[in-house]
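This document starts with one chain, in the form predicted on its own, laid out as structure tokens.
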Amino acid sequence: MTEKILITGITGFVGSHLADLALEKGAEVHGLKRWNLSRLRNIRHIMDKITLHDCDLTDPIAIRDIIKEVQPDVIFHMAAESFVSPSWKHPSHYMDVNYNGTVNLLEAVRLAGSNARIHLPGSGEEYGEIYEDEIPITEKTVLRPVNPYAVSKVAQDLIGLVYNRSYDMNVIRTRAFNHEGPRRDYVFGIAWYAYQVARIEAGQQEPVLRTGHTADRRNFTHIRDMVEAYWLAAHQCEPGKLYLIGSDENDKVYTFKEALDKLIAMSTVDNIQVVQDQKYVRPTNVPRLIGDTSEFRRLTNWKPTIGFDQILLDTLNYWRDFVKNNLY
């Protein structure tokens, strides 16, 4: 029997890659999009292979109707406000989308009497203020979120736990560390650097690359590796239990400055200058997010296969194509 998959946020960075993977697995793929706001460029290549449904998750009636109509076997809840910087100016909106939207989804599944497995993807950003002696982060590390986005993701995760405990719903909880690659919006660090390099190469920007704070250290995973992990999580992980996902390998741990230097070295333009611009500097930083994902790896045998340089090159080539073909 063909597995029926529902992906919220299917037009986004992670959602679109998950749709690609689900199709490769032979699944029937349904996705939610906002009728007037979703950007379809990320799924243009698979539009004839998936079924799209207009739905805003902040509307509880809309999501209830769709859950009843689709009756999915697995739900990947990828819809979110995920860019950290605007969350200081729009904290209520982030909570509306990331927390209330999740409540609406969980309630829709509960009221439908569905036994669907629901993957709720959390973020390493939830850990916030992590001290050097707390590295690597584990499932038991204390949460000290330092921005409204992170708070909204903590709330999303914990309400998922509540629905698992209260109603025995199949909620799969993960927290993923940084994942990058093609289709990542250029408001995010590495994509922002790659986008500017592509514009400089195309003569659309002076050879000055503007950044925010670049000293923060992360472990980086390619988006294709990450969606493979999400697929395994949804199908193999124990509901209610928390799992950390990411690249533990030392050769995938870098500061954003090191990533930036590598991207500049990949450029066809010499002597690109880097300038820190205050408008890109956040009120608070998260200096280090390095996780211990051994529990997830033991259960699923997952391991990232794509190296850091390839992550950067794939991202840069995506933005080169974007700029060259004027895909704005």
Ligand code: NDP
Second form
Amino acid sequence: MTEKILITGITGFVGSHLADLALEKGAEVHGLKRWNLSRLRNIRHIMDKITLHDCDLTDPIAIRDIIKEVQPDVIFHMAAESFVSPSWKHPSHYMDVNYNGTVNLLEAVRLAGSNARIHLPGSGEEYGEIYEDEIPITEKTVLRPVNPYAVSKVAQDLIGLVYNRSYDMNVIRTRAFNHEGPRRDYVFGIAWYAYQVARIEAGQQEPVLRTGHTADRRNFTHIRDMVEAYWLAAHQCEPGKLYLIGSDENDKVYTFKEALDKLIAMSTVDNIQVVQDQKYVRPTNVPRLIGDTSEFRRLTNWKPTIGFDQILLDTLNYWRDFVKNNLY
Ligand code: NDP
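Starting from the form predicted on its own above, please write out the structure of the form predicted together with this ligand.
Full assembly next; the chain just shown is listed first.
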């Protein structure tokens, strides 16, 4: 029987790539969009292959009807306020979307008596203040979130655990480290650098690239590898248990500064200057997030296949095309 997949946040970075993957796997794909807000550019290429439902997850009513109507087998819950920087100014809104929105989804599934598997994508950001001797991070590492976004993701994860323990619901809990690639919005570090390089190459910006803090170190995974991992997680992971996902190979651990230097080296323009702009510097930083993902890999045999330079090149080429063809 054809598997029914519901993707909240289908118009976003991860949700749109998950939709591509689910279609490749032969699934029937449903997605949520906000009737007057959603940007559809990430899913324009598959609009005739998916079914969209209008739903803002902060309102509990619409999602109840949608769960009853669609009766999904698997739900990938990718809807979120996902960008750290604005979360200091909108801490309540981040809880409304990331925590209350998740409660609304879980309640809708519970009330429908559905046994759908619900994937909640936690974030490495939840660990926050991690000391050098705590690297690599494991499922047992203490959480010390240092921004409102991260707190809202901890709350999302824990309410998922509560629904699993209280109602025996099939909540799949993961925490993933940075994933990057085409379609990630240009407000995020690597996408932001690549977007500016593309604009500089197109003569739309002087050769001065503005950044925030670039010293933080991360392990990076290509979005295509990450959605494969999420697919495996949703189908194979044990409900209620926590799994870390990401690249932990040494050749995928870099600082944002190293990523920036590589992107500049890939540019067709010489002598791009880099300027740190206070406007992009956050009140707190998360200097290091490197995870140990062996538990997830043992279970699923997942392994990232795409190297860091390719992640950067795919991102840069995406923004080159975007800027050239004015795809705003
Ligand atoms: P994006 O910001 O690209 O996408 C967010 C999606 O959520 C968009 O489709 C947006 O829709 C939707 N959305 C926002 N608010 C609402 C709402 N009130 N009701 C319904 N839909 C809403 O994020 P990503 O794709 O990068 O992230 C997906 C998930 O993965 C998030 O939970 C994020 O925290 C998590 N994650 C991401 C990581 C990364 O490196 N990318 C790392 C770890 C975790 P619209 O078009 O309407 O704005």
